[in-house]
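To begin, one chain is listed below as structure tokens, in the form predicted alone.
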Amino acid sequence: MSNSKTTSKLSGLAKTIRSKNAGVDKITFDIIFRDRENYELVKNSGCLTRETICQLYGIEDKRISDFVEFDPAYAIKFTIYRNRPSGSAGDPDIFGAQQYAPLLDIEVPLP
């Protein structure tokens, strides 16, 4: 349970939170902000790092191929290796479009 005076959910600060295929073996995630203020708040808070992604998704760091804070677009992007190729037997999300949901509830400390 969050205290609305001291934290905000990532979903309330970001303009776009999405995931999609990045080829057959990877899923890429984009967290895009409308303004520099919210982007910098999240970027500097430490709430969204390679380590938090590993914890959130229950993966090892070696499954993250890229983690980028892209200042010109006010975006944080990361890419993970899939457990199995897109569309292969047992793949629960062929397009990788349903993998962003755990990011929505990340609590961001407010100043």
Given for the second form:
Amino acid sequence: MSNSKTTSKLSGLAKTIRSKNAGVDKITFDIIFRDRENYELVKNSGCLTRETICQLYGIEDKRISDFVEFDPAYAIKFTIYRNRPSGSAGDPDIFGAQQYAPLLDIEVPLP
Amino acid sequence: MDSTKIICPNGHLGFAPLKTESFRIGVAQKPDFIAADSGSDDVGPGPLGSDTSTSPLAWQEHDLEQMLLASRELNVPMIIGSAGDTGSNSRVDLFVSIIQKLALKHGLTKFKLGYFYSEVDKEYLRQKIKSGSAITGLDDRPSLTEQELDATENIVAMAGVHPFLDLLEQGADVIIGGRSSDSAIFAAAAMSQGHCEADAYYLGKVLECASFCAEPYGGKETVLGEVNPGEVLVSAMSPAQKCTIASVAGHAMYERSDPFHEQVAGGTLDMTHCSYEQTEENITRITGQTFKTASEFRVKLEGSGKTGERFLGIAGIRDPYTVENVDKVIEWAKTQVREKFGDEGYELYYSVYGKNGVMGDLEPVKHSKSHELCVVVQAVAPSAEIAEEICMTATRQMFYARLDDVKGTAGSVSFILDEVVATSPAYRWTINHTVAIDDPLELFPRHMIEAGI
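What's the form predicted in complex with its partner chain like, now that we've got the form predicted alone?
What follows is the whole complex; the chain from before opens it.
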């Protein structure tokens, strides 16, 4: 990594970034890191918090049902309520599998 | 206590066919059980509401045939849960008939075929509501009302280990289960061999999606789980995959909001203090799981209700001015619909691909750079005739949208079809609730028959 680089996109630090139904009323997002170093870096960066997620997705805090740091898997995970249950007419993503894309470009400051 | 080995070849039997190479490798490990889950609420409310499968019959038969032949060859039980995507009674009957036909086709020696149902009668729940036993909502839903119950077509209850254990105790060689917790299918097998609930449910939790607990990513490959007192060991059977700490721990949080707890009928698996250890290159060992029995026995219910007949329309836009003003185009078409049909009694949705078709309101990109857009129109109404006319109006009127400065005055959108298309009716999840029951078996009537010759 060059010295001039002061931030990295989340997509460059995480191994897996995904979204998926968690039951019929919620969508859960997983950001999983290959090693403790990058996990701790992002965890402590303040870039991935309830507040930044609300800002990114344009939602209110009450739509986030859970926000969890899951050490055994080096993972940060959050879950949001859907506007309508999965698969109702008007739901654009029955599996909730394509809702993670905005997370890829989050800029994380490097130490 | 001896160790118990279970292989799982598919995380959703029927949705896509299992891969036979890793399955045969798994069978060669001489497992004590061969088990798979065949259902999911991921497929949306349509299959349960219309009592159909979303999985093609040929793929269901393919996997059942592979598993049945291996099960009879090894003389170990085969267990399927949530038959045919939904676990409704008709899906259980379908799988039972497939097993019977396969047994005859291959001339299999007589074996015991056990099955249980999961469907719940509406009147049973109505009595519960009337008697003051709340049907409690999950995920912040309010308690079930009689009105929502009336709007529901079909209801299934999510079985825990109990009906599976009962059928195993009766000597079943093959079990076809109605709707079941994914983990319970495997947990019941381990518990029938004397393993404790904590180890059994963790084993189930890790095996239920087959190779999704392995890396690199690749579905429909077989994985092997082994349980000994206090530990669960899991390994991938595909030579291309491995079960690593990262892949196994990562799977523990898949499709769930809480990675530490798994609620099942009768209790909770607690994974808070689990530790993961790489004992061999392809084997991850999990210890530290606990299980807490619930004070009240509650069972999850799923219900789907029809909201109407549905038609789809598709339109494309290429004129940059029209692309920029797509909202006005849609508003024009909506106004034409309102003029004839009013504001209520139907549903109308526009998905604008190239703008926010995938994410809707969650889309942070507010200014699309797309040079073209695809608009998908969905209309839902009580009758097919009305749904078709609303969809036709809502789609074709985009062609006549009146924009002030548009250069092209011969039509504002392109069509790949100058018609609208009937789809399956629209359904919605009306029930995502739990009900208290006295006897863990009361919602799951069990049957035992013989198959083979």
